[in-house]
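For reference, the chain that follows is the form predicted alone, supplied as structure tokens.
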Amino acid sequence: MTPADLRRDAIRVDLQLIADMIDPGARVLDVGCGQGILLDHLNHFKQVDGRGIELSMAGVRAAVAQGLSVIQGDADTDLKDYPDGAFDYVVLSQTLQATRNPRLVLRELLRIGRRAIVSFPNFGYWRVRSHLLLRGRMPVTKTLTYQWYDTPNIHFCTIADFTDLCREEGVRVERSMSLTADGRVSHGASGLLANWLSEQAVFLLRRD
């Protein structure tokens, strides 16, 4: 197995789905990029012109150490500094629920990017519902890993909530995918069944 194969195998399933939605050579901004795992993958496999912003200085340092173009920034306050249409794709992976104003952040993603790719944990997942129903406590799962008292997540949502928000904002869902807890991928993240069975979802969006 080549080093490139190892790099591809190491990436999370949801990040691979995001990468597959991005055209080669595209201009990409990864918002909340962490240590730059997705950007590094896109550089090697899609030869993108990639940029990242990350709130954590530890994440910024780790990304820059890999030669990635990443700066410290906050999705809630710093996206306004980017010009309209500056990127082909703006990615917000597993971060929407940690923003103070998700609606405004979504608007900004689609102002500065021709398309936005958003992924998030689905609070409507059946294991989350059953945990609340049977145990009466906030759930801790593979995608919701924090205890209630130390979580950065402040705006949990379900797939149904997010699709409603897109409809209210006049945002077109070009493509959506959902993932089960065992990593199985379903092409389509809409309807009651997806909202019930999906642990997380990935949406490719654009303005109408």
Second form
Amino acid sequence: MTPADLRRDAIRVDLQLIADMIDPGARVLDVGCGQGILLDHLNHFKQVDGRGIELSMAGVRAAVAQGLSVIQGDADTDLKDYPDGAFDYVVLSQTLQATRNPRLVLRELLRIGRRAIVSFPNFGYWRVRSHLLLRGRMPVTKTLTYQWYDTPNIHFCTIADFTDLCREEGVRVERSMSLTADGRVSHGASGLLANWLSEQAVFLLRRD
Amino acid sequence: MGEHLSKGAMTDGQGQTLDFATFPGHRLVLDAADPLPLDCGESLSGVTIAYQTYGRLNAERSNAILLCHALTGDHYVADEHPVTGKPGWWADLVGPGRIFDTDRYFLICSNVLGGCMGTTGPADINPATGRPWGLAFPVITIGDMVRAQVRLIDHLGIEKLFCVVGGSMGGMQALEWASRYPERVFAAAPIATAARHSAQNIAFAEVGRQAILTDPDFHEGDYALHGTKPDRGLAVARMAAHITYLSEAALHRKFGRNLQGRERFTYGFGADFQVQSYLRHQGSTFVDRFDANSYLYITRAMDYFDLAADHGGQLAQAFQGTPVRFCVISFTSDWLFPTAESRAVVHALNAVAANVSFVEIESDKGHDAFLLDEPEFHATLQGFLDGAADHRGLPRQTDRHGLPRQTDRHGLPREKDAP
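Given the form predicted alone above, I would also like to look at the protein as it appears in the form predicted together with its partner chain.
The complete assembly is shown below, putting the previous chain first.
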């Protein structure tokens, strides 16, 4: 591998989980793609037709300057422009909790994509629970680094909450993965235990 | 021989007739038997297209980039301008190892139809009368300009352009190309532009045209026959337009309320302020290189541009099923073609799931930013072109060690690679 390949290969574990769920050559929209780390990885290793939306202009500029197809836009307002079924996968990675209307965003993901991949920090994680329970303060952890007053994360949920929402919305969970703080991956993120032990979760969804 | 004499109305600042035959670049005279149809219903036969090229067309003819110039630009993208002696409008972006890498791409730029730097326009001789066209020249559109460019691309034997790039009116042409000839364009970069001229744009254009039309030296467009030039009107038009190319912040930074070569107000109407003196200079130098009738025709072409209206009011319809890769770029302080206009184009492209990048560059330099040293803009354009070229299968240029050539943030070759 060239140094660029190595850099592309060494992405965060949660992003790698997402990448592993995507078929080669697929049409992919990454909503909240940041500087395009996942898109670059997918372009290179899965030869996808990849696009991105990113709220921060700095992220968009960095992504486009690398040759990625990324636009400045907002998950809450700009998904409505896309036609139905335009993508094989729509990815929402670590962004759901920052949207104003997560339910609507979830519907949009599954309208414009045949499948959606959603990852989010699990507010049911025991460290988060104990932070609130024992210290009586809003949790600040390795993945939840913001103070309550400056956080962009306005709609936290637990794995159980998210599973409930999927059921209410008639969304089928095709696969779910959970991720512990030390990077251990377990298949299936539906059980009670997963909700206690997982710091993050990744769901592969499709409309029933 | 007759070709350049037919441009008798264009004179330089000293009243000397411009001799286009001595200018750098190339000219194509279209077959008179195959006239160019125009949107207004008329047609033009024997159109001359003045153009310039940089770099070499590859064997597959797949590396051609068409650069489209703005309202008062011309095809001298990277040449010293034959009239003003100034560097070309994107001279810094063109060359080996630069954004428009002449080792990788074949660059083409033609003077627009209706222009005054060698391509057929209202200063030419109307074959029907033997006199300069003046206002008898048919009103042209952005679509007509692009139709003329298509003839040029055909003549050069290019089936599909790698990319069409343009700012402002050049961006309108890029959009028109992508919309009307999607199979002939691999990628398009419309910059600081819009899919339509807004009411405010039309209003500013009208002020400029009225200044020309009401100049006593205008003579209903037949000023060449009267041995005059509506220089005052054209200068005022340029001054008004020039303000729209800048921003309040840029004007303030450049001039503030500074006085011009004086300590106090003169309590008259002279150029007390530096900004006045600057604008007057812009106006007076412009008339030496631009034809007033061309100014009328080209601004009118911009007014008529409305891509959505051409497609039942739905801009997305202009791009239905498009295979073109787009990069839309706007600038934060551009109030002539504000970001909202670019965003409308992006929304339309999203609606057809087109491959589009969109970046708004932070700049306080106003509309003119696309012609200025804006490193983030240049990095964006470079990234887009590199990415598109990889998809098009155009080989990257390598340095003498066989490694990808390194460029700095301006797209210029790094020192160690410089020849």
